[in-house]
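Single chain ahead, written as structure tokens, the form predicted on its own.
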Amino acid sequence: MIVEENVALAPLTTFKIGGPARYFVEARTLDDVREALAFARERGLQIFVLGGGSNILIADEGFDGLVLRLRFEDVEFKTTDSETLATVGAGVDWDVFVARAVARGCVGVELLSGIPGTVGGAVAANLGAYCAECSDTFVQAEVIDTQDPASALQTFTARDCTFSYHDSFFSHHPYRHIILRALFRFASDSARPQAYHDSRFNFADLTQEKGRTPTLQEVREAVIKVRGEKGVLSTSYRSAGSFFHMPFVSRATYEEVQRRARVLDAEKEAQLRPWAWEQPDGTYKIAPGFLLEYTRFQKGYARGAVGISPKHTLSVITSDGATAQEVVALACAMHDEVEKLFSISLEREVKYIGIKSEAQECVQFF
């Protein structure tokens, strides 16, 4: 294991911004991540797991601990009559392991395609788009703990991850695991979505154009270019991507949402759709790019280096000089004139590192 001091962080990051490390580890065996964590407990230090750095924003300041960066970059197929299944490395870039796995007709993961950021963070946000799920194929990941490093790995089941809508057990129980492999199901029969679709996409309209069912690469190649039309590829702007979850709320709150948006901009309201979806339980997952649209927080929206990207309202991009400082004070005027008009506090998908603010929360996130 070598441990290297003052490392800067901002380039391995989607934002490019942000100060350095004050230890970095970069971890290609189970031996050095155990060192690395003798390493900060013998210190007192905090660890920060880092990835692909396509969800974070690092303070100005940097981490001051340590950043560990998993490089299991292992992957395996294993097929037989009835499934496929798929043991990755947590380093692994995931839109990597999505293309190969729609090269092996792979089917579970081809809407997932073209999102930046690794399989360990991939399984820890249950990464979703386009009504799929990380967890949809997710069998098991192989772990370690970080309160008894010497100890044998743990496997932790779907069921232990508890998975829901881009969360899981481990964005719950920061710093206490460390996933270090998973393992996925691919089964030969599964029926292919064909559901989604939104304002630029569907599966119908794919389907009539091809004559036929499309092929998986070809729904792969479908989403990326979708993605890339919303600039929400990790080359088309410097990003983290959604900056907010989805919210969802009660359909008295849905119906006054709609009622306000209505009383604003009518002919907005209606361009906008859809903007909302109602959920099995009753409740409803609203777009916050539809409520930021009511906003001045508009796409090509400026303020110094920072600003939203000017294809997706969601994304708050960033160019040289920009400051995490910057992004935060964004991010925060974004938040507050949505929850004026419409009375949602919008949660943050973006995780901050090392930044002092009310509202943060120490994280571990890959």
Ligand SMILES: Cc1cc2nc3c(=O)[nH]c(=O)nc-3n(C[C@H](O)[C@H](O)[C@H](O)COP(=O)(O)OP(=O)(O)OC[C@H]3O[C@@H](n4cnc5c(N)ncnc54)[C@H](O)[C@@H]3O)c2cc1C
Second form
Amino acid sequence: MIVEENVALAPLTTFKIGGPARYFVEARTLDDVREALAFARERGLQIFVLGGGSNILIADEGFDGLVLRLRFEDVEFKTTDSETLATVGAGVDWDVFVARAVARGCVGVELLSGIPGTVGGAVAANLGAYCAECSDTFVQAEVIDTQDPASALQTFTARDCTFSYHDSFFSHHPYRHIILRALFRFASDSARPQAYHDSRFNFADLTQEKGRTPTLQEVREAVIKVRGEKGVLSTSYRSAGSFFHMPFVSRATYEEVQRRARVLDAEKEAQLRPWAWEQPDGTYKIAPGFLLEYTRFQKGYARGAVGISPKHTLSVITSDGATAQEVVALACAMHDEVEKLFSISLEREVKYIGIKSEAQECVQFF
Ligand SMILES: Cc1cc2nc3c(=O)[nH]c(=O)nc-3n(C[C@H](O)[C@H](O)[C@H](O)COP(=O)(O)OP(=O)(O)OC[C@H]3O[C@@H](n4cnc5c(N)ncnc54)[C@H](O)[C@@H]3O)c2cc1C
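Right, and the form predicted in complex with the named molecule of this protein, after the form predicted on its own?
After this comes the whole thing, all chains and molecules, with the earlier chain placed first.
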């Protein structure tokens, strides 16, 4: 195991900003991970596991602990008559894995094409798009406990991971458990559903010939095309994807949001429909981008080197010279304006690493 000091983290994130890691280890074996954990423990250092850096914001001062980057990059597929199992290292690029699964006719991840990050990060985030989620095909993960690294590896089943919308057990215990490998189960192509839940991907629209079921590869290409048009491919902008989670609210709150939106601008409310979706439990999922449309933080908003994607209201973007402090300030202002107008407190999807005070940043910027 090689421990590097003062390693720049900005190039390892999709925002391309933030300071260095005090210590940095690339782990290729279980021994490397155990040694890194022991190194951190001896020095009382906090540990942060870095995946593809596509859902994090690193403080300008950097991270005053040990950053562990997993290079577990093994992928093994086993196919029987009815299913395929894939064991995948946590450091494998998520979209490379999806591409390989699609090429083998594995059903279940094709709608999750074109999303940056690693397999470990995808499990931790329960990555999702177009009504599909990582947890749809996830079976279990091999996990090490950072507080007891010498003990046997643990197996976390889907149940242990307590997956929910863009969330998992791991998001709530970010420094405690490290996912080393994950096992996925796929139905074979012949068992494919006749339609996708998301209306953007109706089979009929995906092929030239009406009525023909598109191949998994055609679905993947359609998803990547739509993501490109929305500016949410890793090559589109420097961002961390959607900055805020979709809020789930009661029916009464949904009706109040609708009432306030109509008072503010009824025409806009009508134009932006659908902006809320009723859930089986009677709550409503609201598009945060809709709420932001009533603030000054609209598509294309820019201030200095930070701003909002011209194609996607929820994507905070950066350019050369941007600081994490500015991103925090912008996000804080976006949050506060939505709360003032709609009494909804947006929750951050992007994880802050090493960032100490949000409130102070907000005041400084505006
Ligand atoms: C352009 C763009 C589009 C995006 N679109 C989507 C989308 O459609 N849907 C969606 O869900 N997300 C989306 N995202 C967000 C992001 O891609 C996902 O959340 C991704 O799964 C993060 O993985 P990562 O490896 O980059 O994790 P990182 O950003 O490196 O880390 C995120 C968190 O996961 C933890 N983590 C990473 N690896 C491990 C591990 N092995 N064990 C334990 N914890 C770990 C980290 O410690 C950290 O807390 C998008 C991001 C970008 C930049």
